[in-house]
Each structure stands twice: as structure tokens, then as C-alpha cells.
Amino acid sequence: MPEYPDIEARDRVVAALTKLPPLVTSWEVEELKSQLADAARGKRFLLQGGDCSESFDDCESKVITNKLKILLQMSLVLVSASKRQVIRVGRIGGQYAKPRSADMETIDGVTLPVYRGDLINRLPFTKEDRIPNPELMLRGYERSALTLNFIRSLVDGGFADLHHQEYWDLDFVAHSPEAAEYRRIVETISDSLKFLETVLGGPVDDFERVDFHTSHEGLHLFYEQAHTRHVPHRTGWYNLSTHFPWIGERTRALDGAHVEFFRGIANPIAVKIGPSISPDELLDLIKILDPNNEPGRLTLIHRFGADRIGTALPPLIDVVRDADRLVVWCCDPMHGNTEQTSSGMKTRSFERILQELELAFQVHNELGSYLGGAHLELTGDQVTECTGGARGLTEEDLRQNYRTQVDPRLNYEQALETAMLIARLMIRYNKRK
């Protein structure tokens, strides 16, 4: 948690935002609830993707508008090869704190506050953008709002409609390698739609939107708090500042605030668990966030690396099923496989990820458990940061087009690549439940 060094002015920012309308509803956190409890039970598979740590400058249109397009189509070509349905949650409308291995860094023999997110500080290397600044949760907000409030405006407004896939098209479409894959997959979705309306002699109207929710990583618990409330008709408390938070690895402990918190709210959560957590300790974190067993509540997170997710998995799959615990399982690739070019730019390998996500499918499998979801880095821009890919980008390619601020993402290309790879390991190991 960040050091504020004026504790007044937090909490009348905290006070302040504890007056302003919630960013999601009651209703659309049930609905999402509802839909994982079927994921938990092989009916569904999950789809959460978007940025490591969203940016107050990147609250722009065409943005937002990439980062939907990359996520429709990439559940587009889930549920064609999968048959299934896609939950599709964004990592957007709050993903503003991160959490950092040291609070302070030190660059040319200055020492500064480390970059959190700019829900906590800015990330220029000054002492005046280091200091923790509590205005900006208020920024975090306003931004959260408008991010959420454009992306209902686009999925209500037609923008998700099956019958016009073309408004999903980015710029650089036409030159992925994986075009003409996806090219066929629409014109297939096109022709069925066709069809189907034809025999009905009308359109469907289910096919003129989609479902789309949000999550960030509750971090920040100042901020979460602040959007912690009772709701009408309603019992329990809801974190009404997103419709699916999680806890991430560095944050889980058993007697943490975190833990805490999360117990007692009532939106579907998620955990982020690695390597370092044992079979009782995960069940322990079980019992304590999910008590009642409720279908939906609780979605794992495993991060583990290619290396490591053959060992390091199947126990925690068995102590959870032998405690008879229904709980969406969900693969993140994407953290286990950071590692470092020779010039110290944070990366990762392509051909890893794709190489874990292979591996969960498998392990899950052969231990008769369901694999309900991937959790992944993206963006809808052509980004360089991770290597590899069908243009084999090599560690001297990322200095093109290296934006992100903390952690590197999938490209559009990355991303969609990855989504044909999770069809057909949808195909070979979720059997139709």
C-alpha cells in the first residue's frame, strides 16, 4: 500500500469518491456470477484480457475501441471451434495500481518512490510525480467512468452486433498470418446467422449484442473501499468499482488486508496463485473467500511458467477436487514467463506462453479437471514486446514500438494467434459437457 504523506487529504478524497455513483451495477456482477458458475462446470470458458497496468493518456476512443475489437474476435474464434459460450472481461475502466517489488528505486544516485500506476503516483522519474498523490484516485475514477460508459455506448449501440463483424476489423487486419483463418471463421458465423434467420423469417435479436464485463486487480484498497456498498434488495456489500476483481499473487496472504477485504464482498473474485503456494495453504484461502461453496464466487488464476506448471499444478488440482470445491480455473501465461533481454528490457517469449497455456489444457485433462478460462496481457495495437510470434519478432524488433509502462503485452497479432491455439486445445481436450 502506498505511503501518503498527507493522510487528511486521502481521506477526503476517500469520503469523496464514497459519494460518487458506482461504476457497474448489482445486477450486471450477478449476471457475470451466473456465468462463471458455468464455467465452473465445463459450460462456458472465460476470456479476460487487456492492459498489465492501464495509463490516464490512453483514455482515448480509438484505444478502447482496439482493445474491445481484439477481445471480440478473439471470442468469436473461441465459440466457433469451441461451441461454447464466451465470458468476455476486460482488463480496462480501472487497471490503474500495480503492485511493485520495492517501494523505492534509485537512478543516476537519485531515490525516488517507485512507479505504482497512475491511480497512486506518475511514472516520470521526479519527486514531485513519485510522491503518492490521492487527487489522482479521483482521476482513476473519472477515467473509469468514461472508459465503461464508451464501451456500453458501443455494445448497446450495435457496435458487437454478429451481423456486422466488419466493425471489429483494425487497421492491420489484412496483414496478420492469421487472417485468412479468422477471414474464414466469419464468413462461416455469417453464413449459419444467414441461414438461421432465413428459416425464422426474422432477425434474432440475441445476435445484436454481447455480454462484456470488467476487472482490475483490487490493490488499492483505499480506493476499493470507497466503492464498497450496500446495495437495495440486496444483502451483503458489492465492490461496485468493477464487476470482477481479483487478488494478485504478491497479495493473498491468509491474514493480509487483501484477504480481508475480498472475503466480505459479494462480486464473483479471482486469485492470482504461483509457484510458492502449497496444496493446504491453497485450500485454506479456499475456505476463507469462498466458504459456502457458491457456484461462480471463486475463480484460481494459476501463473506458474512453461517450466514450472507440469509439477506445480496437479497438486493443487487434486486438493481442491478432493475437498470438493467447484471453482473456475483460469490460466495466466503471461507472468511466469517474464524474463529479460540482454540490454534489460522486460519481455516474453511467445512460443513460452503458448507453450504453458498447451500445458494446462493437458494437465487438466489427464486429471479430469476443466480448464474454464485464460487470463492474458494484451492490446489491440501492433506493440512490440514480446518475441516471437508468426513474424518471429527477436529481441533487437522490440525497440520498434515498446510501449507498455510496466509489463509487455501480446500484440494484435500474438493475441489472435493465441486465440486459434486455445480453440483447437479446446477442441482436443474440453469434451462437450
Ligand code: PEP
Given for the second form:
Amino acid sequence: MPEYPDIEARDRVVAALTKLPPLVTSWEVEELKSQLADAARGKRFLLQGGDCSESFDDCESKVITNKLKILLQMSLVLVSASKRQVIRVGRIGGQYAKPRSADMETIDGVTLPVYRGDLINRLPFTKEDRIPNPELMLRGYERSALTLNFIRSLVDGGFADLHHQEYWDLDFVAHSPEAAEYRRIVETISDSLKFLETVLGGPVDDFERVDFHTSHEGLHLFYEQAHTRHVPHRTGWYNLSTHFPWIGERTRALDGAHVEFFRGIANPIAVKIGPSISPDELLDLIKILDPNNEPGRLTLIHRFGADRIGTALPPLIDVVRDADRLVVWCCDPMHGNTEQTSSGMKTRSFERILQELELAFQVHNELGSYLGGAHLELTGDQVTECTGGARGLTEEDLRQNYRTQVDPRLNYEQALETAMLIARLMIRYNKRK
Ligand code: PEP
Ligand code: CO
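Alongside the form predicted alone that was just displayed, please also present the structure of the form predicted in complex with the named molecule.
What follows is the whole complex; the chain from before opens it.
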């Protein structure tokens, strides 16, 4: 948790946030929970993606629409392959707080607090920027509201209508090595839609609109608590800062504050699990976070790295199955595969990301469980942050457009290529029963 120098100022901001209207509603939250229950039962697939760390400066229409477009395009690819509905969840509209391994950072002999995300402090390496400032919680709430307002208008206004996939085209789609395959999928879906409408004699309402939900790491408990409310006609507490908050790998201690907070909210929640978790610890975590084994309540996002998933995942799947627990299993192939280049840039190899995804499908299939989702760090823009992919980005190429504030993201083409791979894996492994 950040240490604010002025505790009264922090408490004033939290009190102000508590009075402001919520960002999402309890019925949206419950609707998502019921969709996630389907993913736990093997009937839907969760596609969760967005920035590692959203920046206040990127709260602009092009960045938001590009992110929405790539997620819609990816979900179309997955729907067409799997014949399952896809749950689209952005790491968006609130992904502003970051866990860090060290509290301080030293550059050229100067030591300052590390950057912890725009909700807490600012990136430039000056004392003024790095001191936690509680006002940023208000700025973050406003940015979230602006982002959500725009996404809701786009989705309601027909942007996400399956009849208008041309809206989702990104300027550079034509140059992508996967463009031809994507076009083929779009045409197949358009043809099926036209066929259905001809048979039914009218529009297929259910297909017209896709919905979209938000998520972020529920890291900053002062901020999350301020959005946690009782709602008329419902029991329990809802965290209305986002639909689907998650607990990060670094804050999932059984007796820690984050688990205590998450235990008390009614949202669907996720927890990131890495190689250090033991099967017993996982079972204890599940018992605390989902005592009633409620369908859709708990998603386990595993992030082991391509080298470790083969040995780390099976014992966890076994313990969950033996305890008769219903969870959504979701693979994050990003956070276990972070590396540094020789010149010190943080990157990820696209090949290792794909490898972890492939192993995740394979291991779940071998053990008779269902991989119900993928969690990705991506952007709709042409950044150069992860190496590899169809264009074979090298370490030298990374300098061309390296923009992330924290972790390296898949760029538009790499994201689309990932969706194609997941689609092929779903066809191979996730057979409909
Ligand atoms: C993240 O999702 O950006 C993150 C920090 O993940 P993890 O908690 O899995 O390390
Ligand atoms: Co990250």
C-alpha cells in the first residue's frame, strides 16, 4: 500500500469517492457472474485483455476504440472456432495501480519511490512526481468514468453489432500477416448471420449486440473500499469500481488485507496464481474466497511461465477436482514469461507466450478439466514491446515504439495471431460435449 505523507488528505479523498456514483451496477456484475458460471462448466470462454498499466494520458478516443476493436476481433475469431460464446472483459477503465517488487528505485545515484501506477504517483523520475498523491484517486475515478461512458455508448450505439464488423477494422489490418484468415472468418460469420435471418424472416436480436465488461487488479484498498457499497434489494457488498476485480500474485497471502477485502464482496473475483503456490495453499484460498462453491464466483488465473507450467499446473488441477470445486481456469501466458534484453528493456518472447498457452490447453485436456479463459496484456496499437510474432520483431526493433509504462504488451498483430492460435487450440482440445 502506498504511504501518503498527508493522511488527512487521503481520508478526505476516500470520503469524497464514497459519495460519488458507482462506475458499474450490481446487475451487470451479477450478469457477468452468471456468464462466468457457464465458463466454469465448459460452455463459454473468457477473453480478458488490456494494458498492464493504463495511463491517464491514454484516456483518448483512438486508444480506447483500438483496444475495443482488437478485443472484438479476437472474440470473433474465438467464437467462430469454438462455437461457444465468448465473455469479453477488458483490463480497462481502472487498471491504474501496480504492485512492485521494490519500494525504491535508484538512477544515477538518486533514490526515489518507484512508480506504482497513475492512481498513486506519476512516472517521471522526480521527487514531486513520485510522492503518492491522494488526489490521483479522484483523477483515476474520473478517467474510469470517461472511459466507461465512451465504451458504453459505442457498444449501445451499434459499434459492437455483428452486422457492422467493418467498424472494427483497424487502419493497418490489411497489412497484418493474419489479415486473410481474419477476413475469411468475418465473411463466414456474416454469411451465417444472413442465412439465419433469411430463415427466421427478421433480425437475429441476440447476435446484434455483444456485451463488454471491465476488470482491474483490486490492489489499492483505499480506492476499492470507497467504491464498495450496499445495493437496494440485494444482500452483501458490491465493489462497484469494476465488474470483475482480481487479486494479484503478490497480494494473495491467506491472512493478508487483500484476501480479507475480497472475501467480503459479492462480485465475481479472480486470483492470480504463480509457481510458488502449493496445492494446499490453493485449497485454503478457495475455501476463504468462495466458501459456498458458488458458480462463477472464482476464477483462477495461472501464470507460471512456459518452463514451469507443465510441472506446476497438474497438482493444482488435481486438488481442485478432488475437492469438487467449480472454478474458471484461465491462463495468463504473459507474467511468467517476462525477460530483460541485454540492454535492460523488459520484454516477452511471443513464442514463449504461445508455448505456455498451448501447454495450458494440453495439460487441462490431459487431466480432464476445461481451460475456460485467456488473460493477456495487449493493445490495439502497433507497439514494439514483445519480441517475435509473424513479423519477427527483434530486440533491436523494440526501440521503434516501446510505450508501456510497466509490462510489455502484445501489439495488434501479435494479439490477432494469438487469437488465431487459441482458436486452433480450442478446436483441438475444447471439444463441445
Ligand atoms: C499484472 O497482471 O499486471 C500483474 C502484476 O500480474 P501478477 O499479479 O500475476 O504478477
Ligand atoms: Co503486467
